[in-house]
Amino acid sequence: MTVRAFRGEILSVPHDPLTNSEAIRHDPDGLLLVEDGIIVARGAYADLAPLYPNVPVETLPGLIVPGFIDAHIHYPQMDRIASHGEQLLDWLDRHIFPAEKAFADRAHADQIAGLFLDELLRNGTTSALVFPTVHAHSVDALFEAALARNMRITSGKVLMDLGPEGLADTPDSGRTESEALIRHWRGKGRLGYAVTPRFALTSSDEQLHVAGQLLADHPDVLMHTHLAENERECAEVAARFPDAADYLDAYDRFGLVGDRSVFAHGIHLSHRACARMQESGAGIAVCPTSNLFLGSGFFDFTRAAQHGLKIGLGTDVGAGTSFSMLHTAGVAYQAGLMRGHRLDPFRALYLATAGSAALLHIEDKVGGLLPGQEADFIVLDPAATPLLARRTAGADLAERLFALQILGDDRAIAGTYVMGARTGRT
């Protein structure tokens, strides 16, 4: 048996601060302690101290956060990040799609999955939904990268029987792996599967059909998919399925509109489409920097708020355009305030952290840095560089968070914390 304590200043937002008054927890000189990768105890560190006399102590300077949880990103497009010139279908035709058909080299796909995985625990993210390939042994490279960091990531093959060559599987052999899958990695580390078709136009009736049916038939794993991205991406839709009332509608017909159902994107959304979700608890993967990065739109807070919707924060990497999920947060910012809506820093961290992890449905687990909890977390470093630091100094707590989602990246990352161990990517 293992404990160790943190000491340092501790925030984390457990609840959504548009409808809880209490969400925000801080302890300015707090203490954290960690059995066994659980923490078992949190508050002022002079209460706290004295009830454990015998437990190291380990001080960090800096602001202790939950480690960040990114709820939207694609590993077989690390290497076409910053791929230019076109908008969404056009771009995964040039850019994505040849890229993926690389995974069809299983040595090909191991390399990426490491490589993916320790940057991810460089900009601070300790737990991932993530998009693997077609290919069934792009998921089992992912999953056992993520079981020798012993990282919390849930992914599952890629379902597109209407793919381009070499990226299309059919519905019976989609629905094959998938099962296989599910049933060798059930139960393993801190792993998690998500049936996972790719979007509405790469699957036929017949797979999303298929989609469906695993769904209904695992009620432990979770639904990923794209949706209402892209204007040109949603008038096709239309065209593919005239007797749909709006895009989530063609996914509803198919029984994948539900609370395991996690949907990126969502900027162009229908006051229909947002009740409905709402309604079904269904939630949506917001990926800002993506959404301006192929120039998709601005996501509408105040609309997702009108409607109580679910909303966790993602990176969307490759077309997202950092790991960072400090970065990532900045830019939600600014896509909010485009639209009239004043993201809160506060908010912004909540949804960074407990919200994607209630978006994934492991809020019980981590994001909210409570006991009971497994210890995730990171520090991050207000003076990581001589603006951050001059920006920073003499600052009350919101505006050092706020100027570290603004200015802040990798650099701001003092140190990234899984299960009460530091990593060595940090």
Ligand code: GUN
The other form holds:
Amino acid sequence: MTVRAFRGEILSVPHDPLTNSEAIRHDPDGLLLVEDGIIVARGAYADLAPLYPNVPVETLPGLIVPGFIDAHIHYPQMDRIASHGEQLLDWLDRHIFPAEKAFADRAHADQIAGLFLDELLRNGTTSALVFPTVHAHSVDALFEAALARNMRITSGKVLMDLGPEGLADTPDSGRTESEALIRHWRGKGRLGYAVTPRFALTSSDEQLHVAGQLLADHPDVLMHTHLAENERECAEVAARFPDAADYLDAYDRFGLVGDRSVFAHGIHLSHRACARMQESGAGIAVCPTSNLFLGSGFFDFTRAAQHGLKIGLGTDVGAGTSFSMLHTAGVAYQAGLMRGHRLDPFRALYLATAGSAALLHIEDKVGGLLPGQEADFIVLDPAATPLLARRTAGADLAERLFALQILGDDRAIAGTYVMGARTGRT
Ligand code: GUN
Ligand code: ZN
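Alright, leaving the form predicted alone aside, put up the form predicted together with this ligand.
Next comes the full complex, this chain leading.
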């Protein structure tokens, strides 16, 4: 058995501060005791240290928080981040689909998968819900690379039978390949599967029906797709599904809306759709840098709170402009203000950790830094840059956290630990 102890300032937000007054857990001088990668005790150093006199203690300078959980990101788009000039549909055609076609080559997929996961770790992200491509082996490449790094990653072959030439599957191949991947990867490492129709416009009714059947046949998998992101997309969905009450309803008709469904964006939602989301337990991965980059709009945090919607935070790279969940949290605050909402820094940390974990149904495993959970954590350096050092000197916890979100990025990640083991990044 490997036992490790980490001493430092520990902060986590295992519950939503909007609805839970005890949501914030803060140990100014804390101890985290880890046995075989699992947290077995957490509390004040002065209380806990005498109970474990023989365990060597590693002192970590900085702020220890849970590893970030990115609730929506595309690994094949890593090298197309910062592609100029278009909104969603033209951006897909001009920049993204050509890049995804290159994943027909397994060696290319392997190479990008490794680079992608290392970039996540460098940014303090230890878990993610990831879009690969339509190619089944793009999932194998990602999962193999995740296993090698012991990361908690959920993904699933993209279903897109109406996709462009070179990127289209069929309802049959989509079903067979998804079934085979689910069978092959179930129970391996820290991996999870998500049935992943790209969005309503790239799947036929027949394929959306297949997606619903896959979910019904495999109650342990997630459903992951895009929803109500960009105005032109929404108009095209309304034209394609004239009988649907709204965009969400187009998915609902095929059994794709349930408490294991994760929808990226959800900017342009009707009240009916919000009520249906709430009733079903489906969640939204809010992706503020992407929403700004593609001119899609601003997520309505106030409306989401009124409806009690389950939300988490995603970068949505390559439409997102940063792998950093710190930076993404800072932009979420600014996007919130555009619609009159003041996102609290502790709630932003919740969304980037336990909130995303709840969307991914892994909240019992990670995100709260609580005993019984896996010891995925990072060390934030509030003095990572000269400006951060000046702004955080003498500041209280809320101010330091907010400054890290507004001014911080990968430079502020002093260390990333996966199941208690420091990763290669630092
Ligand atoms: N909608 C359908 N595909 C995509 C994608 O790759 N990125 C984003 N942001 N939205 C999408
Ligand atoms: Zn996306």
